Structure formats: structure tokens, C-alpha cells
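Shown next as C-alpha cells: one chain only, the form predicted together with the partner chain.
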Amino acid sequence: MLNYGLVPAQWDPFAELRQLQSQMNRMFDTGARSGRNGNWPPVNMWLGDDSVVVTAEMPGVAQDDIDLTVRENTLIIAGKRNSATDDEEAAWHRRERPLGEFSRSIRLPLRVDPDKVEARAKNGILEIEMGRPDAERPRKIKVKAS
């Protein structure tokens, strides 16, 4: 949970949702048209054990138009969002989606083996699945009795 520096008395619950739904807003409002600024595709970070998983929202992106590249600690998310339509005689009332090719570049917080993964898509969300290489999973170290 991060500290907005408030004594315990004056915390509010939902400041944080209010802070993350006015950065929502303001990726939904402006600069959302193009996707070469590097900021598309909006992505969450998970963490788990021996493991990472990114996930980023991707409405119409076909699975096939994605590429993904692995390398240490970072993974680039790149590919090409076609047009609704296109048909040069279609007359257009409103085209807020962006379209394009867009990459990004995401630094993951440890290294990952590229054999260890696994990219699924579901309903323009794509989840990335990475693996940390075996050599460094943290190991137990057993203590002996003497």
C-alpha cells in the first residue's frame, strides 16, 4: 500500500481509487489516439514466486499480430492494430481507437529464461507468463546440525 504521507486519522480508503481512476481517465481521454508513444499497451505486473506475469490490455489485437520478445529483464510487446474499416468511401463519425503499429518495452523486475514463456490472449487481454531460469531461484539452504 503506498503512503500519501496522511496521518492514520485523515486516511481516506479511496483516495487510491480515486488517484488510479483519474490516471485512468486521463489515458482514456488524451493521448490514447496513437500507439507510437510507447505507452500503449496499458499493462499490470504481477509478481509471484519464481515468476512474472505481465498483463496488458489489447482490445483487437488478433494473437497472430502480436510479437513478443524476451530478453533478461525485458520484454517488448509489439505489433500492428488494424483499422475498423478499410474502406477509403466509409464516412467517419467518431475514431477514438488507436491503430498502428506500437511497440513497448516493459523492464521486469528479475531476469526470465525465454524457454520459460507462456503468452495467452482472452478477450483483448493478454497475459504473459515468465519464468525465472533455474539458476537463480533462490535456493534453501539447509542449516546442519553440527
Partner chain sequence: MANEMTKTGGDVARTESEDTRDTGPTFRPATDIFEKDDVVTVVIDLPGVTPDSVDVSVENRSLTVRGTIDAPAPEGYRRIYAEYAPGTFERAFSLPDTIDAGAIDAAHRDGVLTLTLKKSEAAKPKQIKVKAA
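Return the structure block for the form predicted on its own; the form predicted together with the partner chain was the one displayed.
Nothing else is written out below except the one chain.
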């Protein structure tokens, strides 16, 4: 047989180990993004004049499966993300979206009044607006002439 300058393929005994390591790295990286370490759902937070607002990306989570808890300066977002299909026999080709229960605790920059919390969900984005207690709102003090 003539080779014509081509190098025959050689078996690399460590190629399978490198592939296994790569798959394990992807699995643990996906686990970090999926919230198993408390970083899901991803959130944004900003301060308004009298409130703090948190938005969370929660595609595929039904409103009835979301549980919000506010205690002083901590917001807890918990819930359950169900599978898109109930077919146990489905042959998955790719499954990257996290499923199951999740919980994330977010420390707020100020205390909030639990009676002044409103939550809205639209297009997979949960928006939580939490008002400051009246006693802790900044007050403008008028300076009097002496």
C-alpha cells in the first residue's frame, strides 16, 4: 500500500481521558450556571427613590411555582422549574436548561417593608419592587434662618 505522504492515524491512549475530562468540566460548569450553587436565577438590582427593585430571568418557570420571601434586608427567590415535556421516553439530544427546585438568597442594600412588596412576571422576567419602611426613608430637612 502506498502512503503518498499521509501519516497513518495512531491511537492515543490519553485522548479518551482528555475527552472525559472535558465532559466533566462542562458538567460542573453547567452545574454552576444552573443554580445548584445558588447563582440561578440571574438577577439585576437597583435603587429607586423609595424602593429597591430586583429583576430575575426565569424563563420556563410558572408563576404558581415561584415563592418569594422578604425578611428585613434579604430576599429569597425559590421555586421549581419543570420539564418542557412529560414524555419519560423522550430521546434527548441536548439538555442544557436546568430543571428542578432552586433557591437564591439576595442581600438587599437596605431594609424593606414586607407590606410594600409587589411582584410582576412578564416574558420570563420576574420584577420585584420592595419599598422602604416609612421610618427609614430619607427626609429633607429645611434649614431655618436664625
